[in-house]
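Have a look below at one chain only, the form predicted on its own, in structure tokens format.
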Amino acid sequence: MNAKALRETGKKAKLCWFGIALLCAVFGTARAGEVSVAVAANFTGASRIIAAEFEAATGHRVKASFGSTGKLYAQIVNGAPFEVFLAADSVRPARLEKEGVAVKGSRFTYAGGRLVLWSPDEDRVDPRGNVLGSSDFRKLALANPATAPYGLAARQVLENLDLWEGLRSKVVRGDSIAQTFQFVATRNAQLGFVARSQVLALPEAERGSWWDIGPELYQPIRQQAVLLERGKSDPAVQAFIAYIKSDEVRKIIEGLGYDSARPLRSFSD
């Protein structure tokens, strides 16, 4: 989806959410509020687009903090004042529900993440990823598997290809998928496992080459959102959660390189 198409989708979203803003006014809740959101690093660009549309439609403000899912989870458990968590997996949101930090039953999948092997060099990565078995690179970047779901998926790919042990000496780990992307973009690593959405966000001339990795090589990346206890009674937070679930936002998310959340909801926790 190009910038013009995103703007058109945004206009439709504004019309839909204008009605919600009017309802808020009728019931006395139209006073502008602020929603504090913890956002997985891979979703940085998408969340900024979504937040801008939400703010324009409702008058509420979104205050977002970005990082790896594992680190954001740790911050939430230790009392960070977030009200919504947009994670890159289903594990941490589920834990927060069980631990009583998130509202039970509020968890839902908002996007399906896709992993790619990427290089900014046009001819380095072949469509099957055979470059991983060559000597054509010195460093391979991936996010920390312990804290970043995309990093865990990258390790699963390498293990399923029987390449993990052989390539460990070449691996450089980013704290998040955002830092991993920077390692490759600045050519501190010749290759890296990043989110497909990050590559598609680049101008076409700068996308280089990538392998769109088949989902059979890693567990589905179900990116789930959850309402945190701190924000459960805030009308602005409730409006934001409803907005993330809307068809308008689903179209924006899919246009940015994510899989639809709908088929992923059938997976068990």
Given for the second form:
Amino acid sequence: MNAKALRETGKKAKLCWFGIALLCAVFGTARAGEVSVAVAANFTGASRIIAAEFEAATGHRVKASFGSTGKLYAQIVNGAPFEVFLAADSVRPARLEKEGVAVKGSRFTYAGGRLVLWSPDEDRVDPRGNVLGSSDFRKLALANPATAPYGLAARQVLENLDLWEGLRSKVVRGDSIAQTFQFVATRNAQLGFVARSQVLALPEAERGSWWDIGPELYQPIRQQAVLLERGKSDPAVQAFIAYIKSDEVRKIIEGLGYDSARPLRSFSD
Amino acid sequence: MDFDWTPVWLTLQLASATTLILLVVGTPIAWWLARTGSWLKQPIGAVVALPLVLPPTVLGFYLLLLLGPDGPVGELTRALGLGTLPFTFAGLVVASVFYSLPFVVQPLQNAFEALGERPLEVAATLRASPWDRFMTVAVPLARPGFLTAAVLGFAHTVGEFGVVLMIGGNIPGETRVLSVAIYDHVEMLEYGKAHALSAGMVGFAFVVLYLLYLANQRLGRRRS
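May I ask for the structure of the form predicted in complex with its partner chain now, the form predicted on its own having been displayed?
And the full complex, kicking off with our chain again.
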């Protein structure tokens, strides 16, 4: 065989491989896959809605696990079988990228978290949060600032208002924002810093009163998503990531009490 | 590494208070369960054993509702001017008493049942009153049972986690016990601190149980 013939066979082989790859891609997306997602506690309700829409649209299935961002991070680092991580901050996803557990450059902000001071009682919380300076409450719940981004934001708010030291004896810490919400909802704590989305998820009659805290009092809670190495080449996972970035999902997220991700994208770390 | 002893100290206080209360409350329950012929024996025995099989989340969830300001117990404690119990040390003691109840009642009940009727009947013929018979005959004979009950109640309370997490509120010096402190260290990736506390717990649990088995063997031998 001469050199030209050899080159010809090489070309044919390349074409053949390309065809196989294309077929795989087509059949891969056509077949129903499964996406394992680790979801920050505050996004539990939203992710259920989004997952249901995604499943209806694509036929793929979503398996979601919920927990505080810090706990999920530790689980992922230690080999938990997740393919996508919807975190409540940008710190953990960035760290996962650096550690090579997440795909480099796959990180994006999917929602901006909003913190509110909430009570299930009507009239307890005024729209400016002056209640924090009164002695009208015994316990104030917030998520653990060391592990939960909403807890860190709550601490920043109290520090900016010069109330952190004074209220220390009244503070009770929830393991996650979900548990913090539960402390207040059961009225074991009279006030609590929770996610606005949690309050808006309640039926209107049960929303009580809240202070929508201005973004100048805490660092923006940029909730970031990241693709984990484990799910890198799975078409169902890629479809899920694309869906999270879609306008459709952005609208859902805004309707649930989060800030839209778009203006926040321009921030960089 | 600066070592924070507060959770250790707090845990020991919690376990001691719980064990003392359980010995006082558990002894009459165990005595009654061991000697009664009532049809209530089985249902009450089952209630006492419930914390053995229920996940701590069930206990924690119901305690949060019961002890909270809208719960019946919470309304009572508030009416008494005590405030509500969740997020307090007293609340953890109450929760631990429920949680460790079977670990104290069951060894005591077994010990009382093993006595049989005979020593008590003999004491009765010597004109010992029921109280005398209990204090001077039953209790000394059931000493290994008391030892087992106290050690298991104490150790089990030290190992408590789920209930504390649900009603404790993670307050340093008040409700942040050892198991919760370890959990926090692991979450914050402070594995060094987590190791120090965890290894301490393993060592403690082993020594306590080993001493218990050793003591029970001695007591058993002396009796036979």
